[in-house]
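Taking the form predicted alone, here's one chain by itself in structure tokens.
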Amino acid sequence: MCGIVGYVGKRPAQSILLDGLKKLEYRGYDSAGIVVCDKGQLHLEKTLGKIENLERAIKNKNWQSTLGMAHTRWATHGKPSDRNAHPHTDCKGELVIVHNGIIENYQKLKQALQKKGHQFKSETDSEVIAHLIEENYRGDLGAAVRQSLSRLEGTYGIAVIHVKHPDVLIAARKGSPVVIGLKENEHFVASDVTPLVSHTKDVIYLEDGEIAEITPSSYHISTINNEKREPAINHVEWEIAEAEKQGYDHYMLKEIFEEPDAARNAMLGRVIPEEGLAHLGGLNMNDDEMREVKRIVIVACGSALYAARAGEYMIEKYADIPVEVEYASEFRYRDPVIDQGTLVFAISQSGETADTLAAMKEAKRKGARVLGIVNVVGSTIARESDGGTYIHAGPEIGVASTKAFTGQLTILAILALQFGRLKNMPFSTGQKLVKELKTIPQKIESILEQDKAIKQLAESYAQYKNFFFLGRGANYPIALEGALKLKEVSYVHAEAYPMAELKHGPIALIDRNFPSFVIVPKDSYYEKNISNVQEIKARDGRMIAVATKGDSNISNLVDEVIYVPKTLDLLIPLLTVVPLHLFAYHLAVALKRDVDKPRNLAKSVTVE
């Protein structure tokens, strides 16, 4: 959630920083702002609403300054307004920052400051920096901010221009995402690297605690203490064509398209099927240690809390190892038992969820192991954990994550494989479960095969308020990812159920209005599942199935059917997934939603 864009060189910045907000529109945003220098004087314009609105703003400015900012602002302390945006000045309009973050000591800063004379413009926990910097600002504006840093309490990534230094920017980060672009005679600062990726492939992730002085033939990192550091130089592995629709209407069905090459991704050269073994070498892992393990523990949040539930099932089942999936923001809050033995796992595709993130420290902080489920490279989660796995599914746009959902079930289930045949997994099985998963992707294309058809579907359930998701083991937490898919992008109520759970008190609901996706494939559950279908039809509940392709019974108890391929039981989430994913987006887009930005959310949430 909000996103920052800098830039020191020798072109003009406008239409860089411009530029690189519109890539950092996936974030999520209520309001944007841009600011430039030139000649002793800051040119600053903020706007409500889309960065549409800000270019109309600006058209006719033609800034020529070479050093500026920008930001998209996801609002937290005070509402969406102009006045609210970023990016903040002090009170001399010579100082201006932008931030993302939470600073949780504001009000006790800024009731000092206005103590000292220092007048607010807006209702932001923000703004208490730039009047900070301000106060404490003698002429060399690294020591400023530097002062000023020691002082804040909670999370910030920050970028800082001054009128006197005209060629100067300053970045600095804790617990929020900064990334600086590297490139002869100019360089970015970023809050992730997709606005970078057209300019340069070299970047600097800045660690928590870390602040870089940069021109435009330079930069320094150093501590808040002012301790010199050598940064590594990271190279960015995709081009920017990746990040880009490619022909589809929106991200999220280009992303949906891949989920395909997601497991394929996620799979490459980490199976070995003539062995029936898997080898996920980023685990810093020997056989030994893996052996070792006596629990396993998962956090995470959203979608990727889904996937480590269904992950629960596959690992237990062929490891033979008790799994704990736990939500990232309540985890440290409940003082958590973590004993000899245990392994946690942190599943994040951004890798910078801030409520993961906390969770992570809390388990190393009581001594666990800890390893990282991640999609994007050199992100927070993992350069802090002590080993882990890219799911590489390539970057993900679309706020509703959709083919990253596919990588992470996979390396879940690749998890589950190299777990199993370290401990007591026959040859047999192993061999089995690779050869299915092999199957996988090519599985999905068929399910995107019957888009239209689901398209026609969703548009004929577009007039429906309220929906249900129900499924049993390991598809239950496909009915939640279904019922959360919906809701995020289509702004219509939907809830999610063990199908046996419906008739405790949901039942109730049920009528010819309130429809029910069933998730009913022919797997051990499958008996059960119709006696609880035939309880919803006796109600003349509507019913969407999700079947195993060759079910003939199943259309004569329900109202439509999605059919997916036959697989094994632990692996059908893979599949049963997908038409839940394409039914979401085409009934949000039935109903005009903005489905790469639905209101009020962010890609990468970096607030607790």
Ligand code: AGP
The other form holds:
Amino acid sequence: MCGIVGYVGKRPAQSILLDGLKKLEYRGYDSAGIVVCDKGQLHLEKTLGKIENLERAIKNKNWQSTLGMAHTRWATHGKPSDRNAHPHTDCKGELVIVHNGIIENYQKLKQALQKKGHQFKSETDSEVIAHLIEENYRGDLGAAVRQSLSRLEGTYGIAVIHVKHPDVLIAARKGSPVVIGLKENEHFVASDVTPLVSHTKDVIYLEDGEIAEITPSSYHISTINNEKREPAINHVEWEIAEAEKQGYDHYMLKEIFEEPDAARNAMLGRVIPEEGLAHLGGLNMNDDEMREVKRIVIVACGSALYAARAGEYMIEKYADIPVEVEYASEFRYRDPVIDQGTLVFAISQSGETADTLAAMKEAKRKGARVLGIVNVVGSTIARESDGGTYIHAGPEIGVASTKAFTGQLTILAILALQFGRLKNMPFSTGQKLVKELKTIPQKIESILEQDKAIKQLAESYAQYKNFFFLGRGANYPIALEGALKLKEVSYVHAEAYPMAELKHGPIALIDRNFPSFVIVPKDSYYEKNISNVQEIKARDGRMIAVATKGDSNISNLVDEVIYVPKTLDLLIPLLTVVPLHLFAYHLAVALKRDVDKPRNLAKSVTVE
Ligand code: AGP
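Could you give the coordinates for the form predicted in complex with 2-deoxy-2-amino glucitol-6-phosphate, as opposed to the form predicted alone above?
Starting with the chain above, the whole complex follows.
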């Protein structure tokens, strides 16, 4: 969602900010804006649509100011427009803010400020922050920001500039991430590390309720009550090249091709083949505590939720622990039962998803130990959980989650192994599982070799308006993931069902123009799945099968087959998902969609 980048230093800010905005594009946005502060004057430009529009609008400005900030907006309050884009100024045009998050009490504050004569220019909730700071400003910008923030309800990550403080940038956070980038004689502010890594790897993640006052040569972190903080400086491991396309047409394709590495990295140093064991260090639980877990609840959204659902099958089978997977967005509303033996996992690529965070807080409130399975290092979920594990998939830029999904599945398989071996799983099963897990990256690579064929297949299906995705057992969540991916990036309608559910109603839709993806590997459900395939065939349904290499029978029943290598039943999702990711990508490209930034979507959904 919205993105922030700010700079104070010795170099002209304009190009640093524009470059930073481009790195934030992946978050999803509908308008963009920039402001620099020069010799007691603000220079501000805001445009609807792509960053290129903004770039064009300021092309000849050549501002030399060394202080500025920029923003990409994803509309919540007020439609996307130049006027509603950030930055927002106060009445005098002396003070300017950018804001991520939602101010819940903005209407009340706005009315009070209007009564005092403040003139509002936008329909946003954010603008109220500028006017509130203006109202409280008596010459000390830090004090005015503090006083104003104490009046806000909701969430914010903000940055503030005032013309009377030409080398000061103030940033603050409550519920919406803010990172400070440190470098000699220059400092940065951003909503995540992506725009920072090309300048510096040393960062401070602001905590909720903290304010940073930064100048070119200093940074001062304190709380909203003005208590000084000594923050930890973190070193970002990501290389800038990891966040670039590296010759691929789209990030999504690059990231699908990184799925073998995502599986590899998630396993690295965590499985012990000779002992058939796994060990995820960051869980902060000893073996006895793990043995005492009686029930696992997993909260997540979107693809992360589907990974969790596949993980549910793995953990229940291998570790014999009941697992419930809950939509994070619904978790709070159903008064979930959390007892002593319940362990909660929150799965999130970004680590910033507001619904997942809220579910996690609710679980903690009820006394649960909450562990995170997260990709983005230093993200809120990673920091606010009681422990957990990083999937180490590297930066995922495409809005559609692909390699993170594979990383999440791998971690869930490792968890199943770790819990399983602490309970009843025999050594031989553990060894077999580790051995097979180790082959997964290579097996994914062999699927990726079929990219050309899958591209052709997707192109030949680009005219269809509806698809079913069908799977059984742990492949039902993969069907859900396949349908979600197709909808997200191609805007083609797709629905997923458990294979056998089709005959309970949806089969009425089947005809030659309604193709189905049937995930029918040679697992213990094969015969049952084939019966369902026969039912679709009997109704003249068009089918694409994802099947196990060597299954020659299947091609007599369906129109197209994509083969995946053989593996253990519960690891099959790690393979069957790959062709579905490729199919969604190529179909979207065939339809000329904006694959990496699909309409209406944001990479990290930071509002509930
Ligand atoms: C997946 O392709 C989506 N873009 C989306 O469903 C995503 O998985 C969901 O919003 C959760 O995000 P998170 O993993 O960052 O928490």
